[in-house]
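This document starts with one chain, in the form predicted alone, laid out as structure tokens.
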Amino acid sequence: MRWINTKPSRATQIALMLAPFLLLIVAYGVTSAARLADNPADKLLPALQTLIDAINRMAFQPDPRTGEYLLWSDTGASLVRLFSALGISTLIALFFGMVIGMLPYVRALLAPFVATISMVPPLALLPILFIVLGLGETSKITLIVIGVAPAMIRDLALKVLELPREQIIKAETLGGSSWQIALRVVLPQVLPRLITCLRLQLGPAWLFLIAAEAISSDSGLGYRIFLVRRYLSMDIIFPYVLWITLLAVITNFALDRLRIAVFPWSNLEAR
């Protein structure tokens, strides 16, 4: 029997999936207990109960100064920025990805430009954006769009170029115009890839959002993390990092379920 041909059962899959997370929690608990035994005032690795107390304080107790539940208000502010930027990036990527992939003249004009823009480190542009657009929401959303959209455009353009040429020829033979070919042949096959592109850009989008909120903001998950770091409040930082990760995982899962529900045939292609 070869290991490459063996597959775990459903129960074994779940156990294997949970094992790394459980080991990480156990390792943290053991290390934290050891550090606190040497120094009860240690803040680097708070006890698990301390983390739970911090979550309760941030999520379920109103702030004495503002009356807000800080975790939820920060989450709302960050998600509005993130989803606004991802929505704008999706529309830009869909349009330019299709026209660059379909039209040779547009490809010759814009493909090198988009490829060059995608190589610019977006965080290096952050001071410029703050100077030009101010410190408000526009600069934060623009940073995410600049960081995400060029990569999505290139990916979608490549997807269009990978479509079998025979499909285009058949559509032309049947009298389809360029507009009809775009809507009826190219678009249905590009949309599943668009959702996949969006999933792949969730990590970078969160990175750019946290960076922008850390530098100039009065709300948001990134703002809160960098606000409390000066007090070494690891009991708040760790839960916030875990919460950001959970939000990203949920968003990724939701997008994948959306792709399968709307384009079920795309799941067969991925296998």
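Between two forms, the rigid core is defined as the largest C-alpha subset superposing within 1.5 Å. Numbering follows the first chain given and starts at 1. Treat the numbers as computed from the prediction; the structure is a model and nothing was measured. What changes on going to the form predicted in complex with a further copy of the same chain:
Rather than the form predicted alone that you just supplied, could I have the structure of the form predicted in complex with a further copy of the same chain?
Partners and other molecules omitted; one chain follows.
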């Protein structure tokens, strides 16, 4: 039988799925033990117990200074920023994506500009952003929006343009005005795509969040990572990184479920 035709059984499949994760954990354990045997004070790859202690300290014991549970207050602060920024980006992308996609004049005006803007490395513009917007939440959220929105606008405008011309003509023959067509034909069809497009931007959004928090902040997951990086406190960095990854995976999954729940037809289409 050809390799491309051999299929693992359900059980094998699960075993295979878990294998690389287990391997990673084992590899970590072995390397960590070796390094610690060499130098018991080594901080790069802390022992499992050290990691658990750190998690316990960050997540379940109040910070002596503020009385807060740091992991949760950091998570809260970061998620508020992340979701505000993603919310704003989504609205911006929806509006500009739709007008660029639908109106030839606006397309001529903005499409090349947005395409260029989306190539500007946002990190390089950070100082200006902070000066113009101050250091509060605004500038952090704005950085994420700047980093994420242009790509979303382009993607969405493209989706609008990809709607079969036939559909628009049909809507016109049903007497639809530009506004009505936008509202009832284009909008509902790009909304599910908007969610997909949002999912694609989760990675970059986290990146910009961490970058923004690294510069000025007093809480947040990225802040904490950069703060303790000076001490190479990998016992805190590792759990934080895992936690961020987990949050990203969950968000990604939840958004997809949301799409299917709200727009059932978008999944019928798929095939």
